[in-house]
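Single chain ahead, written as structure tokens, the form predicted on its own.
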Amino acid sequence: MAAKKSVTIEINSEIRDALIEEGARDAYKCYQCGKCSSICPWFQVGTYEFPVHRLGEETLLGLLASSEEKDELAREVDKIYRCVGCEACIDQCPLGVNIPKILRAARRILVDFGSYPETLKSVVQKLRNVANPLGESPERRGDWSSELNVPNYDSRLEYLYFSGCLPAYDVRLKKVANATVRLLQLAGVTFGILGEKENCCGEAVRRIGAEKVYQELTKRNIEVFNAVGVKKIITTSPHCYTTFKKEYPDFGGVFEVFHITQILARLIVEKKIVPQKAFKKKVVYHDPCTLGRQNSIYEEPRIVLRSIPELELVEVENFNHNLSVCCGAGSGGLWQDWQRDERIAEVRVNQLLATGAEVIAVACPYCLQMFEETIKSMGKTTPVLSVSEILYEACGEVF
């Protein structure tokens, strides 16, 4: 076992300065009160020690990923990639210290040296080569809409609908995009898609630490969007929503961005969508981290669900809205193969099922995929449906 460093003597100023340069300056604000560790989803899991409150100090001492011993370095890399970017720590921190940003700085350095998880290297490579994390052909990106009569976007249409990578290619998640399109068509919304011209929004690859690949994808999307006159974008994924809204402006891509639940809630209020078919189920809504904590979109999905006849909406006691527990998929977690007793999704699924709900409602493709896989591994059968799918079913008589 490698001897522990004496932090009073062996401060690695080179690593510290590199981390600060890559965006870890928030480390100076942290006074290690420990509130972040208590709210972190890994604290809920309970089988993996993830001392969030020490990360600021470790950054300033140059201790993050500083080991020269192979096994110890592997443990440090694993710790750095345990963060799922849920931002519960930021939400509860008295000083708003951005721990995920500190860890992303470390990830950028690790990516530059090729010292990061192999599963994530595969994802980065696919995004670099074919602009989606599944490694699918770009020419097939619009195939999901082949039977839906969706036009190619041009500037005469009000919105670009950006399905995102998973709904474009994944067999299960294509149903979410299909339901979304049918609802928008029902309400008379004018929109189009870009199909093979689209690239991944880049959110996941940036959180993994591959900044150069992220910027390549971003610039390509912005060029395409501007070339066809995109002004407004509707997204399925909160991750795409956040990236387009908050990060693309830094690269000259300024668009008006909406998550689909915002659009559906407005259409219901305006009576352009009126669900008439009863959905006689007890439903629990899971607040996605990126939609809720990071964008304060809490009520719109609930407005949609409450509009559906005979749907009984229930909440997870204590852990809803900004205290919702992450599904574990963010910041590359979707592709990490953690041990069964170290899966955040199982903690959250147990919370959701404890409400007695017959259906779990979600508003994020990552959450849907994580929960479905987790429920199956637990030997349970509770269905997981997107808000769009439930509303689509409630409007079934119209179609």
Contents of the next structure:
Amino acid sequence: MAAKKSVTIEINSEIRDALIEEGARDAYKCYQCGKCSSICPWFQVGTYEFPVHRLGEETLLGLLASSEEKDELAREVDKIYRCVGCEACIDQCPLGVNIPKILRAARRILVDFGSYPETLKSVVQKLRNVANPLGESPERRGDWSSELNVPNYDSRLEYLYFSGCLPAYDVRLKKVANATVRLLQLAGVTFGILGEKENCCGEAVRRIGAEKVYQELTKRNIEVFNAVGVKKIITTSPHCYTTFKKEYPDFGGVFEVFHITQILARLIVEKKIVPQKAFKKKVVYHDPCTLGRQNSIYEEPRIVLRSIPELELVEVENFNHNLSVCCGAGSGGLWQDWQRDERIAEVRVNQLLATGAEVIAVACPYCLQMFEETIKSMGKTTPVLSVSEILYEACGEVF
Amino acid sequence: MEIVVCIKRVPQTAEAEVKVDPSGRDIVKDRLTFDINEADSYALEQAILLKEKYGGSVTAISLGPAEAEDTLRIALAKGADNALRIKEEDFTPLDGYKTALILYNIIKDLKYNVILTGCIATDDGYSQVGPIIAELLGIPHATLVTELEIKDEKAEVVRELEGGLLERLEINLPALFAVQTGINEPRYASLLAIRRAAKKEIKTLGGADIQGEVKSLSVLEKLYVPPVERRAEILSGSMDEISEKLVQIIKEKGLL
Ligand code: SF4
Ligand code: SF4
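Since we've got the form predicted on its own here, give me the form predicted together with its partner chain too.
Everything in the complex follows now, all chains and molecules, and the chain you saw is the first one.
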């Protein structure tokens, strides 16, 4: 008979309590059924084992990131930063356990002690310093709009258009902001921007665990919004959308928030935008986690795409709508340098390309950047376009 | 083995927009993040590695404002046994010499076999503090250390020289080593250690604890952003012409 092995685990209630205090209360709900692990994008990546179903228990035992051995601890911290906040686990969990929030509790403590990946430290640094993750100068935040004739927001205008960081600075993403603005102008929507007064919404930095920097940005934005009398906001990014809508109210910032696809779908239904030029391509739409699963905006982007003459809209088999797989950029993932065979984006790109689509349509700046870079690194050339860009082209306009 | 490591809390400026404040002698810091000075974080790791290998204890010292206690707490969480803050507010303004003199006054009464510092601070970039402490204590030192092993009361040290050369030295202990970044891989602090560190005491010392006069040897007059020199030149012509011109310029500048 084989000898029985016994393992002693010391429960550390102090760590458990500290994590609960930082927001990990959901750990109590988990009964380790394992559904989360099987829906997590890392499961599909297959080269990195991410036992999501054990995180709740590890929290309650106070075992999270607590190894006394240097290399093991490095692996544990890496694990805590593997979650890309896609919330597929929450969606599938029978009890709705919020795993990313549990991990965020650990991240907050680690960030306070500078014990988190250097690449993310640099992002936090830049967000605190210049209010964007690219380290670009705040004075140049409005430059993208210089040839577009967009006024600065004042309360006579209906909407504030909040471009977000990547569309404000990134050469490729500026085109998305451009198309968006021109479509709104075409439809006669009155709106303005904040230019250099716009700060990052803080979504990513909060999910990285740098709560203080997040709150600084939030308070600054709310002040700016209130000072110019903002009531309705249109965002390019689902990440800004979700933050303004669900998190700013906790800090006294209550606004009516719209994702650009909601506005465009309405303008199409109201016939204020009528795409007339054919876009004769097979297009697959990728549901961004933060827009779809996290905010139930599934139909609006599809309404826009379906309104375009001769565009053939296709869906990824099985993994569409709430089962869409993350691009891997959320919760700091955009800045992580995981190995080539450990990339969530590649899994998703393969699913998207398997549809035979000629164009990948996205509704989130992160997805766009992630997919474009990944497709390039895979030696492929399929274009990735935002819903706004495709619609703009179908309105007979080119950049 | 008794190890003392000097660490500094500095603003992270590598990727930041840096502006000079109205006094003209400091930078605007309200939008900067602070962390342990990069080279000091390697010095701290080296201290912990030495302790893990040879036993003994690590004392981390920081001459800094109250917030430097955050940095000392990180040191405790990573494995330092004692932490000591010297109140910067009692001594400002500081130059490299005065900083070293104050640290010397404290360290001389501690037990030590090895003293570690970073080889440069990313804020003022003096690179003076380590060597001056060693001189004042009358012990040997090595700077830009990239390898450090202890053998029979002696340290075997590799240090960087110019032009990619390395120098191997054998140094008698006690000694001071100003370590270069990359000498090791700094660790994370675990949640467990962070909780423990939260309860440990950080000793503070101030002006009253230092005997004698400590004076600066230099005064910071003015801080300014170097004027941008417009030296960019765009070469035009065919590929051959451009290459020709380029070679000429390189020769003229004595680069070849
Ligand atoms: S699906 Fe929910 S209950 Fe099941 S293991 Fe995951 S978190 Fe726990
Ligand atoms: S949020 Fe997404 S990445 Fe994070 S654990 Fe859940 S399924 Fe995995």
